[in-house]
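First, one chain by itself: the form predicted on its own, in structure tokens.
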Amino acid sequence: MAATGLRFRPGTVFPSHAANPSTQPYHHCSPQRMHAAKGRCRLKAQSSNGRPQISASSFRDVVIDGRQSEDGAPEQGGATVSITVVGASGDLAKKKIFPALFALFYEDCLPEHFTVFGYARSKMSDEELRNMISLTLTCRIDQRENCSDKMEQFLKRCFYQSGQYNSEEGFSELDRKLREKEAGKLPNRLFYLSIPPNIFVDVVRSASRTASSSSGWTRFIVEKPFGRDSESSGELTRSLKKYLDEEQIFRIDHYLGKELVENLSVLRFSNLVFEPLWSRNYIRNVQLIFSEDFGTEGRGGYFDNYGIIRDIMQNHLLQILALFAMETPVSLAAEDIRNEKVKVLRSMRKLRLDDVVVGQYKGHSKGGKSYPAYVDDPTVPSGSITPTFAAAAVFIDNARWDGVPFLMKAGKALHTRRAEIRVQFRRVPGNLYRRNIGADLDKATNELVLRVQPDEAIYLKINNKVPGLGMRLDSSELNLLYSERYRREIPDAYERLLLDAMEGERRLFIRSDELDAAWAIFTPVLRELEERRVAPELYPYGSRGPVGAHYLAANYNVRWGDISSDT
């Protein structure tokens, strides 16, 4: 049999010999996926874009041809996946991309054969690679006394190749150093995208054409930001589908590789208790929050092209709002729960300029230290006026959600950093003890926030009896703080998105419609506010924000969940 001819049911396991009743969940994997008594996590489920969907982590558990030898490997010398990082130099290879991808096989995530690729400009040694990237791999999970001797077998297996992004000839030296990597295996590749995206077509273009994969998938993950609106991004999309189908291309955000984020659906479709009040019957309404206790630093130039909406706004927050509304999908494959995501983006308004607030971080001096305003940063343009906070209201025109406010607000350079979810639920109707309760919102509205960043955490505020003889109610959290329930460190986001990639697993990556119906959203105010050069209203480094972020939330008799608490 081919080996591009074979594929597999979903919900298939792939044992090396019978199945093995210690296989069990484990950490790392997701609901896709179990741990074997190996260690190494196997995908449970997959087919993939017409090519054999073979678990990037259990090629030596998978039959190409039909025999398989004693040690459960197949006889052909099974499968190999070689990982590409183009814009290896760049910071986000160096500090996220090659870390996770060492904790993937520090925790044995990884296939038996598996090659690392760096690409870039830079005049680079295989060994000055390994050099660069020691120095931020880290045994961070756990203190294994083989560390060190796991480090030194990952960077034995990471090479260079230095050439231009818009170089076929570059490409066709790495296609060459990939085939003697892969010899007598079937090639399998992945290409991180860790570049500017004003290049993301030269390098697809050149890559796809000289170094694809001649018999197993080639993919590629390309890095936000996705366009600036909805016409340069539909061009970047069509560009990129010149060279690519829809399925070889793995849009990133990696906010939705976040624990908390994972955990969202769990949550609500797997508790009864939660469920039933998902909708505008209970919920008052919810609010998006993402803040960052420190400024642009130095990255000021690129930052200034795109503002706080497009960076954050437009694909983080909007994304976990997607999922947080969605309907019920059929079943937990990727399409199925896209396709919810897409239902719930279609059904949201046009953001209007009335429901946008934008600010923007001034110097400040505090406890005798004093901060830079963003205009201070040397990288950005003098009398720049991109927004480095913005609030928005939006809204879902649907039966579930018809009239609720969703609040988003995501800054730089405030009080402190935090990323969460914050669900405010209705007043008790008729409550008897609203004359203990009075004019105190707090315990007038249970709330149910879900702490993204830091200290991953889901709490639910209630009231209760202050233990006594009187009767006085108290404010109270149910507290699932993650560090003293699951005591192993959590993976990070990077992590769990590339092994999903190798695996070919898709629902936690951003689908083309998808992105059209987030960038059609945002599109018209982001072009009225530059078309009317608004000015964003100042506000002090280290404070909450601009004056103006509150009355927006007063417009729907809502009080930013982040104010009365900083738990």
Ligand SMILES: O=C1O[C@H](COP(=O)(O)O)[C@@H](O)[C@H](O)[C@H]1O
Contents of the next structure:
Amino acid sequence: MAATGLRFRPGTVFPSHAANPSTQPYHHCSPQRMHAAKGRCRLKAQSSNGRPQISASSFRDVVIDGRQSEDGAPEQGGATVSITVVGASGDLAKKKIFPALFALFYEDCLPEHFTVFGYARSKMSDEELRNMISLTLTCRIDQRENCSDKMEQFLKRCFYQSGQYNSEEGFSELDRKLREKEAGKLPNRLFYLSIPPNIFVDVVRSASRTASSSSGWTRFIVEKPFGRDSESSGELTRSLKKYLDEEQIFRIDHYLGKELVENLSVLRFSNLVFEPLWSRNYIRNVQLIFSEDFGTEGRGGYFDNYGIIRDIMQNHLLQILALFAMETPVSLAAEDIRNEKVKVLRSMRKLRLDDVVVGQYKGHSKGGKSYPAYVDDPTVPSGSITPTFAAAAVFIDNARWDGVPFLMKAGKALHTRRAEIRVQFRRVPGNLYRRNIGADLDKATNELVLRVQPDEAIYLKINNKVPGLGMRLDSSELNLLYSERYRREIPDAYERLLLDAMEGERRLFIRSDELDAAWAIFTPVLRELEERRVAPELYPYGSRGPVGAHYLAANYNVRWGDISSDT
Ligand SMILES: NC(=O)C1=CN([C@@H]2O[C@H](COP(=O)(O)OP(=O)(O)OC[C@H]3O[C@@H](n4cnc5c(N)ncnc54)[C@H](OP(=O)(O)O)[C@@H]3O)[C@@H](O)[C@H]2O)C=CC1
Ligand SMILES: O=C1O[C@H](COP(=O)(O)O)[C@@H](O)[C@H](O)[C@H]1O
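Output block for the form predicted in complex with the ligand, input the form predicted on its own:
And the full complex, kicking off with our chain again.
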């Protein structure tokens, strides 16, 4: 396989190469497989914008004989990357970022010379940070061979700096320690802002002034929420751009790092059977569904200021929609893809209040167990009307999608945890088998389901003849269940995105014009919901959500796919 310019990740092979051990997807890292994995993680030579970059591969290439000093810091020569997790004491850092960094290290996807720093106000020694990280290692790696050895090696590369978020002294001290670890190598620095949004700008101001790399790149991964509406988002962008170029800002939407979402474009653009059907001519409606079987437990304080529309719909579901509906990009380069996504978003109608249903979960007892209401959370103001559930019908006013309802549904404390994309096709015109199907022809239409999580799968519902002498049809599934088809584990979204940020690959990060277009769709309705104090429909914790969602779908002659079947 040609390597230059292409991105090879562990497992990016076609089955026809399976006989060649050097290209086999590796499942777990035996020494031989580790060697193969190194190759696959490291072959990328250019970032999507075509600029030469100090990619992970370059580290390995430049430092041919790189050695570590006692404390794990790299020695002279070559390049290095320092990853500073700002807000290191927080929930996301512990739950996702450190485990993802360790998984990348374990898979040999990090550069030869790297250092991880935690930064937060909490007082902690390096040892305490290491202890914290090791205790919260609940990643996919923890059952693997050599995990504890690798963990020890990883922890040696982790350090901590305590400081205020608006303090140039704190970040100057960090800069001093970073320089020490960089030990004269070409320094590249990645800051991950895993902090509440009200301090994003403080951190960027202080860190960019005092802790930017002197000669390598400096990048900032910015977590959501990117504002509450068009105005605050615009303000945030303007403030960040006082200190950073757009090129340095990596706005993360972790749904874009999920395997099935990444696969959406492959499915569409590399299979002849799908793309010709991908329009209003054959597709009746598209459904984007997110549900969680737990409430806002522990995050109520943050959540109450945002609500489910801002937490899930305006970003995760809308990003999936844009990828789903975009025209074929000129190439797979980040700017080509983001150009197409922004065109779709700009073609969308502003969401109307009549096309939205909001809900909030209420307390519920079942089987002797009681489940709290949203407003029982002590961090939620009493009498809050913040929606924990929303359903919406959105439309793309362009030639491809004119009149096709895109239905979104997102909720917390529902009966199941699931994220999926459902594509319901039109009925077969003049269907020869209509007698066998019955009166409701819409029930017998094809449905393509991409289950993003859990149990990743792609399946297509088709009408099929039940074997036998008669002519009875049923709805059956052509099912690609990932756990059966692929032996390898699916990486966490944060692994992919962290690696991308280090490689300067922006394809899965949100550009500022995409963000503006996304807020333009939702801001008017969010304002109206708040100004009119629209009361959410209450639904019991653990239920399927408000019935209003069914009426909304029925207005467009749609049945929710996740309700009508349970598959
Ligand atoms: N947690 C999650 O599942 C997800 C989080 N996010 C986003 O990631 C970011 C981080 O989230 P999360 O880790 O949950 O946040 P936390 O509330 O855990 O905050 C992270 C750290 O920031 C510091 N901090 C907290 N509140 C304040 C404050 N008011 N002023 C100054 N510092 C504060 C604390 O560190 P210290 O006191 O030590 O300085 C804390 O450990 C947020 O933007 C969030 O929206 C996005 C998706 C999912
Ligand atoms: O961004 C967010 O996502 C999580 C759900 O992420 P998942 O990868 O576990 O599906 C959600 O719980 C949280 O409220 C939201 O802020």
